[in-house]
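Only one chain is included here, represented as structure tokens and corresponding to the form predicted on its own.
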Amino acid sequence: MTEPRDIDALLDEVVTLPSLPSTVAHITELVNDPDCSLTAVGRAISVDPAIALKTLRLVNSAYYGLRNKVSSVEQAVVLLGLKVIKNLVFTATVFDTLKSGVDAFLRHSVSCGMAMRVLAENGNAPGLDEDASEEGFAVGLLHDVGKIIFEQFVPEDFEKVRERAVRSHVPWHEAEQEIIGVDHAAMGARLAANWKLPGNIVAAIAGHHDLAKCADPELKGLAAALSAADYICTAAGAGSHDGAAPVVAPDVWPMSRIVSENVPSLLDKYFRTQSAVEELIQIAT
């Protein structure tokens, strides 16, 4: 077993965290400015053709369910509002990060985002802002991004993790602790912090396999919801790797406020998102 590794030491040794693209950082800055205009945000998105195209494809997807086709970024900003557009642009950016992973990983990430959206809409994801479903989708989409970092920078160790998890049915994050010394939840949280994402998203990612690692006790319910969303999509067949087994800590269910009588309804809502999942995967790739 590898000695526990300080994440800062690992970052100093081998890992260079990707920066948030300048266009996305600029858009985020604009949206967070209370004096910002819708026109300024639309213009900022439009100057980046790749982000503008993916943003329009997302706006017109089944995920948003708009009745009429949106033909311009400016129209999308007016219809959906600044916070939704910010999350949408961020989603397009995360898609570019995730598409370097295997197909199963992208499907798992999008499916977990949808499961989190369902939980948020049902009131089972405490700690999100007023745009709970949008933020819920974003945190679900990003929750395992630490695995992409490991795959890119410590590929030999990452392959050993894969072999250990598949052959011995050890939870992936435990295999990472054994072999790398740091798990993907910690690395993903560091990336989210590096991208200056909201503290609730950082805390949820950090604690989604171990609620004790959620820095803010008041956000453990959100970390529990993310763990539950991860469990739901894995149990439904959208695991992050072949042979992935759904694993969840016992304290997750009470912390996420999910009760047994609500499970059939939650699962039904989740399964009804599958056409949107397929469409989002197509957009991502």
Given for the second form:
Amino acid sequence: MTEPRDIDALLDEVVTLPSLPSTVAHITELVNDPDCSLTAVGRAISVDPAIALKTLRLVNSAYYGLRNKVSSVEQAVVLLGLKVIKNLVFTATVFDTLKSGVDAFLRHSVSCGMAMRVLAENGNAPGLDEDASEEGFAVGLLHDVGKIIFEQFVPEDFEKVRERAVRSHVPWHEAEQEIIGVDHAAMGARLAANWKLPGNIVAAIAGHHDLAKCADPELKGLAAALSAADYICTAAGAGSHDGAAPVVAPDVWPMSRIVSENVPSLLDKYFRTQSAVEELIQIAT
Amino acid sequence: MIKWQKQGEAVVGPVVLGDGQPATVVLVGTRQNPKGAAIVLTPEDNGPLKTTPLNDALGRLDPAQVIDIVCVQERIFGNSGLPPAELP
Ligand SMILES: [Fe+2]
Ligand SMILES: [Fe+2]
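So the form predicted on its own is up there; where is the form predicted in complex with its partner chain?
To see the whole picture, the full complex is given below, headed by that same chain.
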């Protein structure tokens, strides 16, 4: 077993963060350029056949609910706009990172993305940009990515965390702090920062198990929403690991403006996304 | 999270309401059925049992409890395709 250590020591000695796939990095750069043309973005996606194919499958999935079939990447870019396309390409590539975990993990990530999308559309995820539902989905999809890094780079410790969380009912992130020295929220936030994702995504991931770890007080509401989405999808049967029950701090509810009276209608919206969740899982694998 | 168990056709689980009163959640049917979920208040000093439909008791539960209840109800009685709940 490795000794518990801080995140910098872990990154120096054991963990090499995966780099953002170059296609996504290139597309993000293009989209951030105010002079960028739709054609240039379409071309950038098309040069990577695997990404182009996944992008098309996503565009045509129930998630976007478009009436007519989209048959080219260029058409997809025109129909959805640059920001949506950027998130979509991001989703397509993140799937490749997430599917290296257990099946339950991919289901949890996609389900949490969908729960975040519902919360965003309902006004319960403050701190997202103007494409709130897209960005909400992205942050939900990515929130536990730190677990994948631990599973890959410190597999024995990861196994001990699982045992401790499942057998002794210790919250998963606390078991990580005990055994590895760092939790997946901190590691995931570091990865998101490394990928130059927007600061609100980084802060929400950092704070999703402990709002105090969210660097920007303005973004605690978003971290709270992520914590709520995590809880919702777990209660709905899509927990990330068997037997690990999530713990939600009481201030998550007021911070994400979720009140008991509105929960049933919120959940009905989430339940209606289940066929889209199944389709996204199919696309990812 | 609430510890659920089967009791005949029903699924039941203990909760403590916001005002500290112990109660039992009883699930018997779908979300569309107004009587599909109810809260049975545990009587003080052997008084009669008092049953309230879930929708009328939401304000006495915290959001996490409501999420637990509605999700388990949907996983057991609903048809939205959620993974079925495994109960002891
Ligand atoms: Fe997490
Ligand atoms: Fe999670």
